[in-house]
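One chain is shown next in structure tokens, namely the form predicted on its own.
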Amino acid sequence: MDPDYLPFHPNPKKPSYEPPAGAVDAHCHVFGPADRFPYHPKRKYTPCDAPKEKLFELRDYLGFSRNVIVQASCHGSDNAALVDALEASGDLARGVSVLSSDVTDHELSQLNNAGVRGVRFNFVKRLVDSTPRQVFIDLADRVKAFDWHIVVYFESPDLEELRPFIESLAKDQVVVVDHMGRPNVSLGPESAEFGAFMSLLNENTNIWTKVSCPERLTQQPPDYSDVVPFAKALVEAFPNRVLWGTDWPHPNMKSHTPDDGTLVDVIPLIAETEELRKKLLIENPMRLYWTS
């Protein structure tokens, strides 16, 4: 593990908010264990081991029923740890993969059979090397046969440059934006920057977003109240296109160790009615990940 990297919380609090039966943690990860699933030699960071057993234990403790496990950059395009977790989940988990340009049709079929339902395109420069756009276009075309969606991860200053490309992907596939496009919360939810992100979703009905990761966005950890207005605005404006997740085990955190129980307690602050919470936690993720 990198010396300045914080491990996940060893003893999170029991949330005061109790998720409804069937709730989905729609953004989390598994890392390693490295002696069985080695990290990519060209990774930008080395996390602590965070195996499937710990993830499923946390799921049950927090009161969730299912997980969507997202392949993280430290494992590159080797999805072995992800597949192992999916196969052990008893159909209680789905996955989002990272793919290389030379992935075979057989490999895609195997991933689909294991429960993968999406491919992630990462544009965060500090986490990954640049990938030619044509590689992403070709991969997007290939996963259409499996009715997979696309997950994109970027930071808000890059939206203007990326917007035409993201919109081109969303013409005939669902595109899910990680972590609200990483807004600068110090600018406030009325900022032009966040307005551009709201516009992206307003003008493209195939684009969804995860209202996740207040621990990464806040300017006042561990108080996440400065992030709540952003997530709340998205939940209320696009109730059928939002997802929520813990982001466990919180890779690359340096400022503080997030308490996953505290993160769960943010949910009723961003989704104020039972109807909105059921859409956020059950209906939307089930529609995207468990219809096949």
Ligand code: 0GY
Contents of the next structure:
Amino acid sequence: MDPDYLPFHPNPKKPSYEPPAGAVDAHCHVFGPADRFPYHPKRKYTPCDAPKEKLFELRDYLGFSRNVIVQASCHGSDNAALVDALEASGDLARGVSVLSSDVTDHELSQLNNAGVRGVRFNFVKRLVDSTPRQVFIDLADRVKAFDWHIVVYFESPDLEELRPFIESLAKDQVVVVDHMGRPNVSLGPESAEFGAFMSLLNENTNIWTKVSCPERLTQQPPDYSDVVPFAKALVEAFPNRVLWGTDWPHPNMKSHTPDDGTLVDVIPLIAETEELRKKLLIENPMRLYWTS
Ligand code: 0GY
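Having displayed the form predicted on its own, please output the structure of the form predicted together with this ligand.
Below: every chain and molecule of the assembly, starting with the one above.
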């Protein structure tokens, strides 16, 4: 079973920027290994195995203390690889799950005990088949018992249609938007498109975002300077509602193999003060993932 995108970087550079002690990589994945944790038969891509040992090695090498591991579409709603990684982490990892409508209360409780603190609703059409909104509404309601938040993943052209739905979820739960809502960076940070995303956060104080994924958004790989103004604007406008993550092992990357050390070096460009970096890398993720 060959992966259908580039493998992760085999030996990233040591970043010049040293994250503060206690920093959290709040968006990364574990994949497989497939012989133990098979990929979903209806997945839209086949990943490279990216086992927990490699992730924890990278965490230490880059100077991070903790991980938030996000269940990706290729494992469907079978969270076994995620749970295995959480349990092996010694509480240094927390998770975001993907759930099917028939998940039992007992399973939810087990996921919570393993360290899951969120559920991800994926709206990216190339990654998943569409799920009825009512299924998401019911799941959002059920995870309130555990005080979980919701992570949503969509691409910028879909924001307008999704906005009322996301705002309704955010009425009484935190909603985290992956990768800044995936703006088209060629339009620039002053565009109407990015303005709509900024207004989503401005008008809904329960909506957070991950200022992650320059490697996916850039039009000039591996130079991420075209993405920096977007992330910087969000960090400065919403310092208490932003998270940062490597996105390792970068599933579905076809343009270039991102160097994780280079990605870490983007942090001081988007969060220019130590205070902003402490919020982004420690205070915000700790508040969302490690209060219980
Ligand atoms: C990411 C990116 C992607 C994949 C997934 O669930 C997924 O399969 O999230 C992507 O292809 O954009 O790491 O968020």
